[in-house]
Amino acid sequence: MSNRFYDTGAARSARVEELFGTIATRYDLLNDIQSLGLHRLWKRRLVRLARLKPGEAALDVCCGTGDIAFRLAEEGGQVVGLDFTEAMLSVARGRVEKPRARGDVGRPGATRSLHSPEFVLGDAMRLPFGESQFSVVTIAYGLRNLADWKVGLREMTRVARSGGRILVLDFGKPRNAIFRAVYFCYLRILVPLFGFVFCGNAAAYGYILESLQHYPAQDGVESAMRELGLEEVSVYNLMGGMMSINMGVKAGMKVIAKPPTD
């Protein structure tokens, strides 16, 4: 399998940026279609697990159009959403001014934040923040897209405070071989078809399966979190492992070195 948006080499970042720049205006619509709206439930679960308290700082890495950032802000957090695709950030910033465009954000019972999320352009593998700044650091459907996902996870850990929670939501790999085969068939055939019909770009959504096949998914992320010294490492499998949330808590005050600048 070869997808024009997938590259294992130096062009990886540029290809991914092109992909998300291409689909930015249809990204939310396609998420609803391909997941039958279930992505909203999975993101709510992520935010519940984050246990963000009013006034605490949170960072959503690879924030896209802002779903997680807005949900965290409704918990009363001081939230920053970071992405390296300006087209996605443009959609997110537009949603600040148009609350109805946020879908179920604004649901009854949510805490109104005094501050909307701040959206910034930046590289997930070189986060433009100092050490130990955030009580919660999240990433949804982004770690898999990085040129080196382990560097991204290390950066998330570096900017988290001691006791801070680090959470990763992404496509998973079901352990049941039959279920996994059916799931991969769905990603191979139907998801690119949705991309073609609603976005005019099958390759952009065919990318999901190719990137997932090269990604260790929930088990690999769990191992990497333990290697980084995170505590309370947990895996929450959703839909039989088709989706998953990895969570860990930063321990102590061990310094995680920032990657050197060029």
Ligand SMILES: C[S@@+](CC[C@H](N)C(=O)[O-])C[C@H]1O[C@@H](n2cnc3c(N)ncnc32)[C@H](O)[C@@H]1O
Second form
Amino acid sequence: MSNRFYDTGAARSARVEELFGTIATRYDLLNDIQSLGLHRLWKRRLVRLARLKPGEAALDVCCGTGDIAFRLAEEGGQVVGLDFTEAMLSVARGRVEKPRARGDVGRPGATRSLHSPEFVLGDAMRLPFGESQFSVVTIAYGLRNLADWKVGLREMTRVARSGGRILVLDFGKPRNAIFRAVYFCYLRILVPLFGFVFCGNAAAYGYILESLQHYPAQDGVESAMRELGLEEVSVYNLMGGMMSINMGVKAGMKVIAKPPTD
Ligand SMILES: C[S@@+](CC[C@H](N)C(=O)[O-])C[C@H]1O[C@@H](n2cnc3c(N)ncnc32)[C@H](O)[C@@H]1O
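Would you mind giving the form predicted together with the named molecule, to go alongside the form predicted alone above?
Everything in the complex follows now, all chains and molecules, and the chain you saw is the first one.
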């Protein structure tokens, strides 16, 4: 039987929003537990690869509680974080006021950013921004959750300026069959168990494997980036491909159409 938060049809976005609304206040704790804190390193790697310069505009799509947005802001960027779950944004906004609650996701020693990120409510599949506005557009553990991840990637490309960097961090699919089987076992058994113990919700964490099985991960995202005409397309496999970062650079002058409004 499929996970109750996973829907292949029209209810997909509503289920995902319900899921993150349910776990928002425990989300950061569970991230640390299930990754043994390693998600902080993977997020730092993403931000390093983004090469954001002070004053440049950056958008973090599906920002959740704001880890990537805060880290980009520490680089001196003008950062917007966008998410469609109000409860996740509320945790992110609370972290603006309490820097210590941001933990150590950011660069060691960095305590204060020049500009706090702005957190806005919005849909990743209809970004409320005009074309070519951001030098960096990131998404971490978000693309896999979209009803149509290709639309999300196209939207990220549309709002990036020419030469802008587009980066996607998410669970990956290791090529090595044994490694992959062990990793999927971990996602099937231990991750929902942690969800049950620390959050009272096994299904919310069982959703990770279900959504990953329906997602083409690093190889599919790489192909889609090429189809969109991105340049310097590259894949960084972390932990043998259990996690991955896809990166591409928006080419000059190519016009990406906005999705129809209805
Ligand atoms: C797994 S969390 C990732 C949060 C954060 N990026 C991180 O790495 O910790 C996924 C986030 O994507 C958001 N999300 C999912 N679908 C979305 C959509 N269509 N538009 C905007 N946000 C979405 C959820 O609300 C949730 O906050």
